[in-house]
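Below you'll find only one chain, the form predicted alone, shown as structure tokens.
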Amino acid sequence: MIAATGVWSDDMSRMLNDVGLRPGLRVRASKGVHLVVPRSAIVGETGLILRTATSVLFVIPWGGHWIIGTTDTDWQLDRSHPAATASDIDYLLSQVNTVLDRPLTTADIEGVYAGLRPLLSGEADSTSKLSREHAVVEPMLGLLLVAGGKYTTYRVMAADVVDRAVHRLGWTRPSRTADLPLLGADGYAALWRDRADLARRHGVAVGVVEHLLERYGNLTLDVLALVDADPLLGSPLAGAPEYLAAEVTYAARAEGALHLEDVLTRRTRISIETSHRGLESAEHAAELMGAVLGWDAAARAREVAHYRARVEAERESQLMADDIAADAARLGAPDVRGFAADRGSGLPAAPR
């Protein structure tokens, strides 16, 4: 078995402690947290990557947007929704107008997100100098812990501990990790040199064949099928028009989607590339996905209730002066799932 639980990697310590077992790593969380505003907001092409006095600050072009991050602070808030604070906003903008010619405000700031790295512990008092490195131990036969690392690391992460379980299993064979392409990438460059021809096969534009290609990649194939079969998911998302009516039915039907927030939070990057931050795309979407999944209209209605009320506590937690209080007010709004945030383990309770 593989336990590769990042931030709740602590709590697979504690039960293996609880059994006289000590596996030798620990992890805290550090919150990280990123503003997203318009390419208009900043005069330049090219991103920055700075050193501040507690962390680093880089400004990245990112398709119509610039990303603008990060902060390097400690959290033992709830795990599952970190909250950004109205100081972490202020830290950032007081950082990047440093370097800009017109200094960024919250008006210019179309969204914000906030993440959690698993960092191993032991080395510093403070997150910012904790190792980004990761560690596999093995605290009992057959039971291998991969944690620390992040996600732009996360494949040599995933080759170490498989390859020290296949070699617990005496096997020899090399690992092919470093071979095999993503996901969406085995024959992509092909694919891209013939968007042109693409577009023209399947009546779309060229802009959103190469909006698809660099979100899927070849599986943007299986995407144009679905407008090929519909023509009115060839449409745009209300609200979000860059991306197609297409895109979130394909997430519910091949992507694990279960939910409205699923779409707009992770599949798409609506919630955070639009100042409404979905609000103007959940009927539309949850209609798209009620489709597919089955939905009444009372549950598309409890769908978007959901999201909307996910969103305003984001908000509100984000007008918030300090960790606790803005984590109180993100956890004002409750679970989609029906899961309560078990404080004393940090592991989801049972559903109520």
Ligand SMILES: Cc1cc2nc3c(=O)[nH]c(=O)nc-3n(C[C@H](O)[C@H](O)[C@H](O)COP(=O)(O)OP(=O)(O)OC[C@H]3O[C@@H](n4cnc5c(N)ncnc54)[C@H](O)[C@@H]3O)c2cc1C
The other form holds:
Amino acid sequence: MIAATGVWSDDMSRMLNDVGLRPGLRVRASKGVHLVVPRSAIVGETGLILRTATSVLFVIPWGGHWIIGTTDTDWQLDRSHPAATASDIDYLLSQVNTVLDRPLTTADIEGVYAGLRPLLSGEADSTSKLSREHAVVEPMLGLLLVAGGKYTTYRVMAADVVDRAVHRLGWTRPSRTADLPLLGADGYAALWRDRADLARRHGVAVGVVEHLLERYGNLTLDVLALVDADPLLGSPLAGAPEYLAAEVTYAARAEGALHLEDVLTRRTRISIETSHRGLESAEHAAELMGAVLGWDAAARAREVAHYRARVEAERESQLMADDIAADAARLGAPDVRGFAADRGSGLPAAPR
Ligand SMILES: Cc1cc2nc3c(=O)[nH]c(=O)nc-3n(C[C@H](O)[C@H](O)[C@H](O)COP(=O)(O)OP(=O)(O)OC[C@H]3O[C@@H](n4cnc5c(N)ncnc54)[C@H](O)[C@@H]3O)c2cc1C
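What about the form predicted in complex with the named molecule, after the form predicted alone?
Below is the whole assembly, all chains and molecules, this chain first.
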């Protein structure tokens, strides 16, 4: 078994401790907050990297927006819903404003998001295999843990841990990860070249096909097949005209989306790309998802009400001065999956 559980890794460590085993690695959660502002808010063509007192700040052009981030502070509260505070937001604005002619204010902010980095805390033990910033450990026969690393190193992490598992199984074949195209990559260049033709054949604008190709690669053909079957799905999503209604249907049919927030905050970025944070898209998206997932009127209303509560709780948390108050405000909206709040690992320090 391989566990790649990010900031939840220490839960596994606790279970290993309970049976008298040394886990070999520990992870600490570091909160990173980003702001999203419209492209018009900053005059400029290229991204910026600024040096701050403790780290760096990125200002990155992203579609019709800029992303400004990030913070880096320890987080010991609810790991499922880390909350950005007013202090995080003020810090980011004050840093970026040191180099802008027109200072940004909270009125410029379209979206705010917070995530947790799983950082290795301390050295992994001698049985571990350290590579860059991640570690692979084998605290007991048949169980491998991998943690740390970055998005940009995920293939190295995967190859390291899978090679180790394969070795345990007595196989010698080397990892093929580096040669496997990502989902949607196969034939992408030809589709991009022929995008005008693709648009004509499916009766949509070329800009729509470009947007779909950038999001789905060759799976664009599956999204366009939905539009062929029901031309209404080729119309824009309410409140987020850069997305097609078909993308919501596709998320429920093919991308495992079960709740409104899966679509508005994860499969798409509508919750951080619009100043209404997805509220103006919620009803329409619930209709589209409901048609796939069999939601009746009551289920649709529940999903919309939950999403509304989530946005309100996030907005409230972002007015709070510190993590504890922001976490309490964020927990005002229960998890849509019905999970109890996750109060950090609550672990005694696991021996290394
Ligand atoms: C604000 C921020 C900015 C970042 N910027 C960058 C960047 O610019 N470049 C970069 O390369 N990286 C960046 N990162 C780091 C990157 O996001 C992480 O390093 C990466 O997501 C770690 O991947 P992971 O798979 O180890 O853990 P995660 O992505 O945390 O995944 C762990 C998964 O395990 C699941 N899980 C937990 N417990 C269980 C269980 N018991 N059973 C089943 N599943 C379970 C969780 O649901 C989760 O999906 C950033 C992170 C943050 C927060």
